[in-house]
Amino acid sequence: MREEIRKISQEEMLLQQSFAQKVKDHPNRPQTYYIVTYGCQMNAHDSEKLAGMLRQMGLTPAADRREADFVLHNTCCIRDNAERKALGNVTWLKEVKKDRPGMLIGVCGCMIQQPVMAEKLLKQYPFIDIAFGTGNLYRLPEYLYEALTQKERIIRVDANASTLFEGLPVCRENSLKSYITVMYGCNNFCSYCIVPYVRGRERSRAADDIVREAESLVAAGAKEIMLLGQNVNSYGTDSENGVSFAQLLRRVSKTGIERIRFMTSHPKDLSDALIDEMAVNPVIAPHLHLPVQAGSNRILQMMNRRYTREHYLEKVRKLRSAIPHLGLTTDLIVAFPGETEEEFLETVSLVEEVRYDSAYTFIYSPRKGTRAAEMPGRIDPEVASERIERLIAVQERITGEILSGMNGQTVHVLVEGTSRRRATQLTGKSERNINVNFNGSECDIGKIIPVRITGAGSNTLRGEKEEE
């Protein structure tokens, strides 16, 4: 059955602004905020919402939690070591909340959507004040009020996580690069992955809606934005408004943006028109994150990732035919359940084959309620980590010579400001995404530069500025 997607009126987000207004004006309202957040772009974009939405409440950034008067845990439940990671630092707050129990604590996102999450925390964790799901993040102003005039927990989760809504206050953490969220939820049901569970189902934003948003970031100075979803290729396919994801980018390119970026792309709907488009528009940068997980058609089937290998390497020539200065990028899981060491080894060469820029690489970590969790032949834990080392090892030597390989050639760079191991030079990332550290002045900041390439560390580049 498919799950309603509900679109929050206008009147309900003046609603929330009524509270936010009355949440300001409460005399023993909290002063000071502090987000943590864990997990993927999708999560840090969520949190630039929840901070516009506490500043609008008068609430101003802490220099550190422990100082806050409320702190907001925006939560990840992807792997299992995100999801106790988050708990354990939620638990810490503990102990400093008993030096200062005035202090509120709030935890939201992808873990609270989970089944039976509300239930375990109203147990196990007495000591938090507030928790919302994924779908319930606009009414942040309302729990705030709640929480300030009843005394008493506030757990609100709602089941259906598919709302869409526009309009919220947004405090950006970087001016140069900006978050565009351009759709919501997940419709692949991979069987390892509880994003569709929590994030609900597929639904695009109104184009118009996404076009004014980056023309009022260009205004503000922006240079870049990255346009989020947890399938960007599927834009548009869940409404009649007939525009592709591909049409999309075309449109924000013209709004006077320097650069885009996107994440992140299903392979199996990684459309011929997209990677035209890519090949043709200069504003899109030559970089694509196309996770492919693992390297065995048997393996893919059990994930219901709905590629084979051959479809995945088809789609990367055709990428470097177009554009051949493309940068890829993945992400792979090792020991899936019945994992052998042949489809392993699977995965080892089509790293070797495709020879991407970097990857991100995990172990298979099982999530609740997916149907990965139910499956026989859990692989051992030192086979599983033998295994992610040996992987890691071919992706860094393969990074290492992409790397090195580079030296001479010119890249341009956005400059975001000083380096951290060094002072005395700037750093950014190359339109490949590749970091990039070289010398130059603070008048470059916020600029993008050429520079020659003279140099690469293990995961970053060095060079000089080109004048222009």
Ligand code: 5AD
Contents of the next structure:
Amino acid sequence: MREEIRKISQEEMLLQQSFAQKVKDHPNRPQTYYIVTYGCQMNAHDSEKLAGMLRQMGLTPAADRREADFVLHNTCCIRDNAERKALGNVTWLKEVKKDRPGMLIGVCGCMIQQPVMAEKLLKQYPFIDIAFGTGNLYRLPEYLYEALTQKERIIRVDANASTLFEGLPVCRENSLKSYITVMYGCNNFCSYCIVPYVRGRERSRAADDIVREAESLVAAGAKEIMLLGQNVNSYGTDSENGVSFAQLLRRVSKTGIERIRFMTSHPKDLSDALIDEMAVNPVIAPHLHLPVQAGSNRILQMMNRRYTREHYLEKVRKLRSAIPHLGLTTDLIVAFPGETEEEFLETVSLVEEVRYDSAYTFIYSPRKGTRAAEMPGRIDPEVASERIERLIAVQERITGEILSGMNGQTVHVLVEGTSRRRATQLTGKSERNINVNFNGSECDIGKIIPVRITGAGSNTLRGEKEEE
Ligand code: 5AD
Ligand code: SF4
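Moving from the form predicted alone, what structure would you give for the form predicted together with ligand 5AD?
Everything in the complex follows now, all chains and molecules, and the chain you saw is the first one.
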């Protein structure tokens, strides 16, 4: 079944703006807000849009959620623990609300978009005032207005998550490093993954809109842009504009931005054109997050990843020969249904072979409605924990070896601020996305500067500013 992809019309946006004004003028409106964000960068960026709308309605940020008039939880449902954490925090807030009856509690995002969730919330969480899914995020002004003027609770889930937002106000967390969404949704249906169900089908934003957003960020002082999408490598394949992801990168790199990153890349869609563009374009950081998930061909097939271990390793070989200093990172899942010890060891050997800078490791978590949730061969939780610990130990050793091998090299750090531990230390990320701490003065904050590496911790580098 193909969902209809809907671009939010100008009229709808104007309607929301009029709701925003009504909220602003309402005598009993909340004065302050606090947003709790779970999950990936996509969600972090959605929260920046939610904050943008709340500011438009006249609300200001509260320093602590206990003091906020409106607390909004932007949730994730990728694994069971993400969901439990969000629901645990919402329940904790119920106690706070007892002392502050006027407080509004909201829950939105991926968790709410799941089919059964709205009913569950209505029944089990009566203290939640507002809930809405990913597809209707842009209607927050309307929902807040309804919550202020009606007695009933506002639970709104639009079954079609395939909307394309354009022109929402954004309140950015970081003015140096900014996110731009290039595409929404995912068509891949990896058998373990809930994302295609809660984020809808792939839909790419127009390249002109993306470039315009990048230009305005550069004008506002941004140094780095992170292009976001569930599967950026298939950017443009759903639209008529004929711009590929490699071409989009080139266009964004000409806006005057100093550094570009992007995520996430699906290995099956990683094109030679993209590799070539990364190799020749100095604005694109030599870092690629390329989730492999597993090292065994049987498991990869069960996961519906549509590449083999050999295909993946071939892409890595091509990447490394085109971009010699490339830093690779990945995602790994252990204890997929039916995974044998030998199959797990194939993941370990792949990690040894590729030598990632770092890896996110997860224990498989069954998600209702996905194909893998119906597969036989659940792995005993103790075996799963033991496997993930072994895998983490291998990756930590490799990370340590890579970092200590960088001694004496010069890296280029976008200086983000002073270190949390020591005020005389500056901190930032290298082109390969590795944290670097070094002595320096605050006037370097916001610049990309050369730093000579002198030592390494478990996942950070130490260095000294190089005089230019
Ligand atoms: N269980 C465990 N990990 C998962 N991921 C996605 N779905 C699941 C699941 N059901 C992981 C994948 C993906 C990352 C964002 O989360 O590794 O790349
Ligand atoms: Fe989930 Fe696979 Fe899509 Fe990534 S590519 S969001 S893992 S379905």
